[in-house]
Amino acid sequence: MNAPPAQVWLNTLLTLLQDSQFAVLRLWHALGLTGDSHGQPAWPWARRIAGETLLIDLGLARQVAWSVAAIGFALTCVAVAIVWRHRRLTWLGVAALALILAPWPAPALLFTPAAPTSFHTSPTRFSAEAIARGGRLYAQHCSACHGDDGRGEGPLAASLPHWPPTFVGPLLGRRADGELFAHIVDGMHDTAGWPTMPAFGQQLGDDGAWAVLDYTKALAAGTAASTNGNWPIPLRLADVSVRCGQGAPRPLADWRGNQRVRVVAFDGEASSLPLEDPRFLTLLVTRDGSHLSDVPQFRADCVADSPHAWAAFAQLAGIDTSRLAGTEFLADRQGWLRARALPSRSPWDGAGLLCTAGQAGSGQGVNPSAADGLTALLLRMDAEPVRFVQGGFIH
């Protein structure tokens, strides 16, 4: 019998582990253990668990998994143990040998620092707003040093004892969001406790500091894109106000976990609108986030009712605003921003797919030949589920 992919015990131990450390988080905040640090509760330890490393260690994570499963069978022990008291001691016995015998990892390669803020979850949605925002303070405090396209090669970069980091990469998938965020307010220093980036709190407030944290995704995103053809880490489908019929605006995120969403840029004729598909929910963008009221039946569900949406868009695709009419974004049912289709290509085809290996499964299964290019495309994006992001832990 084959052991299971290695994505789904994988995904399941980081889940769990993710769960146990907010579980810990917020029984120690309702006890008052722990206080409260830039509004959200407080991670009271130094350490945490390195979910990224347990993602390129299968080794490591194996010892994990089997000194979880240790530990939850000498619990089980335990249990019987005060329940059938003629066998205690041989309960516990066996309790205690299949902890002596658990392979536990070595604490150095398990636990990795941590900050008070690890554990923060950014208010923002990633929404157009924030990311336009973001844009401004990014321009203002951090395209010197970063540079405009993110690589870190501005024109302050050489002048500095040392390089700043490329964004161009997994670099921000490799911590949590509330470490970069901790980054951004903070500052950061090398091991001799030396400067490496001044700290931006009071510049910044907490809400800058994490609308600069959703534009140097959607930067990151953009010059990977162009550049070479994939977004470096998985992304949410930007969040927007969303106007569909003549219903109230609601926001796009509601429909995370139960609708694909096609969006489309739009600024011509409505005529040259795709057709309505039942298989997703289709978002016109317009340049200024104006509702259309002559949109031909069966041609789209809904727009988006933002001024900044088509900006947000334009840097997450990689191409100027002035070149974004007619690109189409697919997004999965769990919100995330999948494939691109630029106008001067065809459609839909696999080149469209920028979320692929190294966040998603293993896509076997699926023959691209056996159908359409957009047909091909929505089944591999359900074959290969997003599944590791933000230092190892699902977000």
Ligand code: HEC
Second form
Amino acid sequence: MNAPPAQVWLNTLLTLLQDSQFAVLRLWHALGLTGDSHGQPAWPWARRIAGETLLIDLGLARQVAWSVAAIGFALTCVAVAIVWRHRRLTWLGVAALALILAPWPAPALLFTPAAPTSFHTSPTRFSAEAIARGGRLYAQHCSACHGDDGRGEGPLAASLPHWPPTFVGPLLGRRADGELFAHIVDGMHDTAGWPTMPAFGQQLGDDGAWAVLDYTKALAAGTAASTNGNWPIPLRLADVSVRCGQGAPRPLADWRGNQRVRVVAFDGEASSLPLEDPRFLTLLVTRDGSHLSDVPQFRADCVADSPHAWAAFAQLAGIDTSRLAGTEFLADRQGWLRARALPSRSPWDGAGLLCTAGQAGSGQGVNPSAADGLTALLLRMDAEPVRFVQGGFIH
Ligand code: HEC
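Having seen the form predicted alone, the form predicted together with the named molecule:
And the full complex, kicking off with our chain again.
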């Protein structure tokens, strides 16, 4: 039998470590031992577990996994000693032995500097409104250095002592959102303490900083999709207000964790609509967010009720708003945007999967000849879920 692939146990370990740190933070906050920072519980310590190091150092990750197992085993032994009251010393001795023999990792490798906002989550839900607002702020405050396309080649870049990084790579996905937020709000320094990036907390405020972070992700996605044909980081399906039939509007994000969603950019030409498909819920995005009376009800009667949705999806697709009509997107059950089909190509094939687990995993377990393009794509989305890494998510 083969051992489970590294990513399965590693993902479980990283999720466990992240959840445990989050639980401790909540407990500390509930006990009044830590206050708030920018409206959320503040991480009170100067360090946190460096999940991003474990991701690339499998030896260290194994040490951590064995140490966590040893702690679990020791706690079980202590519980048995307390409850059973029989051979107590033996049980306590076994617990101590497990802790002594555990391959404890070096603290210098396991921990990394943290900010009070390290465990903050964005309140914007990656909404089309936040992306639109962030776009305006980015043009005003950021593009001079980071460039209109996010590659870090703005007009000021060459004059800086430290070249701005490109967003069109894994950077924004590998860092915790809360730490990116802190870098935008507080600015950044080099190791000698010299400022490398200015602080924007005063100008942007918290909401503005979260919004501009959403836009940088959308910008990175659009630039990479148009040039390399992929999304460099996993993206949430942009949240919009949705109106289905005569129902009251509700946020699209409510569907996360439930069902696949297909988004179709629709410009009123009913014959260009794809057929309804029970494997996902279809959402129409129109230019001005209007509800269309002439769209047959049995097809998609869910329409994005947001004037910013069209521009947000054009940004994510990496195409101009004037050419978006007919473009389709697919999001998986967890609410991650996974695939895009341009109007010019035959609807769905493997090339549409822009958020993928990489070459090694491509098509694993899916027999392409047995399935049409869309079925193969859906099977692959399920077989290669977006995974969590501290600080962010990878695919
Ligand atoms: C004066 C030039 C300049 C401006 C203006 C600027 N940045 Fe930066 N930015 C930099 C430099 C340089 C770095 C790399 C700093 C480092 O690694 O020490 C950077 C890094 C970053 C990073 C990467 C952070 C990380 O964790 O590595 C993000 C995100 C970022 N900037 C976002 C923004 C946003 C958003 C704005 C506008 C609100 C902005 N920047 C404005 C120069 C700038």
